[in-house]
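Here we start with a single chain on its own, the form predicted alone, put down as structure tokens.
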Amino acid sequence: MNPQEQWVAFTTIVVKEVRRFTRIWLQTLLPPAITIVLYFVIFGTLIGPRIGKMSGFSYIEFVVPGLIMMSVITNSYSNVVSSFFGTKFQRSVEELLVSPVPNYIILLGYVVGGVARGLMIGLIVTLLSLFFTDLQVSHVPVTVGIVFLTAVLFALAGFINAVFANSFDDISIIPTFVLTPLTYLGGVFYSIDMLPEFWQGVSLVNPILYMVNTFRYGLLGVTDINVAWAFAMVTGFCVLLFVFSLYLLDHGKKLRS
């Protein structure tokens, strides 16, 4: 395929993915918005004033970056894992694999679709947060860079989960038993400075901690970790998962009957 044909194939997959989650917005866009509003009401309005300040900010200001990032992570992941597994379950993935479309175009199309949903939910959550607190951006490049890389990373992770899943139950195992615990223990609701030294060390093994704290640094200018190291780690994971996902597509692992 020439570059123009590849571009047509790529945009076709992306448009299909975007239309997929916008067409059923009552299931994909509205529930995360309602959930986050409940977080804002409970933690920001009811519990926040009793907790007081954290890292020099009111509690609602402190948790907003974490809640935005949590929304981006879960929605980037869930969009790709559900969409690609549906394609695999219906056997239409075999038609994609035998088509002249390069595998990297297929992968990029699904990943960009997941990133689009993650960033759209992130934007919705950000706008909703303005009803509860004044949101300022201290470092725009850091904020934009980390949220984009995080969305890419978890879109790729969702793709890998979809490839290895054998049933619809399998696509919920990783989000339930891995993604959710790591997210809640990733510094969304607290600073690791509050933890004993041992548990601070344990927390540093959690990659989501670096993403949340880097995003918080972009918005508030405070962080518990090294921002440069966080960018290097997230970028490295993105490259690693992209190569592995492409390998799975090239070899048809768990895709061809």
Second form
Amino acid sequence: MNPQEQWVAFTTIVVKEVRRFTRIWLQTLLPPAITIVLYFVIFGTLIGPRIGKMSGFSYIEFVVPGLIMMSVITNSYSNVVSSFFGTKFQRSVEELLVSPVPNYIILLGYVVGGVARGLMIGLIVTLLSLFFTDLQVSHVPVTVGIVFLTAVLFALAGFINAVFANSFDDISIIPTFVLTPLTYLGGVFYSIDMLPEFWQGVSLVNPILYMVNTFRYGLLGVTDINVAWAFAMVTGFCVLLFVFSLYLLDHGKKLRS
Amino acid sequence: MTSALSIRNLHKVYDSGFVALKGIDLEVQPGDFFALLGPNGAGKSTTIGVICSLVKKSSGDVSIFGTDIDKNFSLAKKDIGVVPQEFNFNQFDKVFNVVRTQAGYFGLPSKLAEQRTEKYLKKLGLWEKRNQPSRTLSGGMKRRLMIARALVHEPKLLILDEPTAGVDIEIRRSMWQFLKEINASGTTIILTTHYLEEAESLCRNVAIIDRGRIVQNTSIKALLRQLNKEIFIFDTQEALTILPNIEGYKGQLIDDHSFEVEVEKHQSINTLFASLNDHGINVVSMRNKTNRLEELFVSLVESHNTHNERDEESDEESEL
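Could I see the form predicted in complex with its partner chain next, after the form predicted alone?
Everything in the complex follows now, all chains and molecules, and the chain you saw is the first one.
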């Protein structure tokens, strides 16, 4: 395929993906918005004032960046894992496999689809948060860069999960038993300064902590970790997962018999 | 002339150890309407899977219009349209989008993709259904949708894996007519089917595959010439209590108004009719007892299986 044809194929996949999650907006866009509003009400309005300041900010101000990031992570992951596994389940993935689309275009198409949903949810959540607190953006490039890279990383992770999944159970195991605990323990609701030294060390192994804190630094200007190191790590993970995903596609793992 | 499809010594061993293909050689010429026949599990779908990249071959060479799939599969794929045996489109997508999306996967610019989608949905009688979710279509419509999708990039080689399975007779006939038109316009067609009548009425050349090997590869006409005898059923005007002896022909009564006669290759039907006339039997209609190709197919596969069993026995003996 020449570059123009590859661009057409890429946009076709992206349009198909965006059309999918906007068509089923009751399952994809509305639930995270409602969940996050509940978090804002409970932690911001009901419990937040009793908690007091955290890292020099009110609790709602502190928790909003973490909740935005949590929505981006969850949705970019679940979009790709459910969409790509769905195409495997219905065998419509064969439409792609018999076509001349290069594997890296297939991968990019699905990842951009996941990023689109992650960022759309992130935007919805950000707009909703304005009803509960005033948002400031201290470092725009850091904010935009980390949210984009995080969405890419979890879209890639979702793709790998979908490739290996044999059943719908397999696409819920990782989000339930790995992603959710790591997110909740990744500094969304608290600063790791509050933890005993041992648990601070353990928390530093959690990659989501770096993403959440970098995003919080972008908005509030405070962080528990080194932002440059966080960017390097997230970029490194993105490259690693992209190469691995491409390897899976090139070798037809679980796709070609 | 470059073959539309060239397969050399194709082998496939699945991870389970099952040997699906044991050295297939096949040539399909441009413009041909080619039938790939074989019993269930013979290797037809595996062969098609390898051609269109859904199955990884173990060894061998496959070329599409001269392009080796190992060297430039992307280029080779542009020339292929595939209609698989099972429905494999997104059941939640609208009919229009199923075809339109496939056009995009082949790099067709937006305007052309929409024109082609409209063209093939109209040709296959699905234009009125274009805004319906594809899952709401009937079985026959879903098959036609897969044909429209396979044609949207106007491939030079169309591969259909049992395209009329489960389709009623009327729709099957209209699909045959459509496929004949597509073939007449220059598209090479390879068809696998269980309906041997379908192969006989559509295809010019045929390969019969059994247990991963090609057991026959010839023209349909040449294949039919191999038939040594045919059995005809005659219906009579008057009731018969016994069938008189017709010299040179073996026959038997089926019921009081019909009987069957074996006619060997060298025998004349005119002579048979003359004898029936001499015996005062008025025939009102006659027909083949079974599909001719079907008889031949069964005999070829049975003969191949017998050879295989003998080979296996001799292998065992030599090992002992």
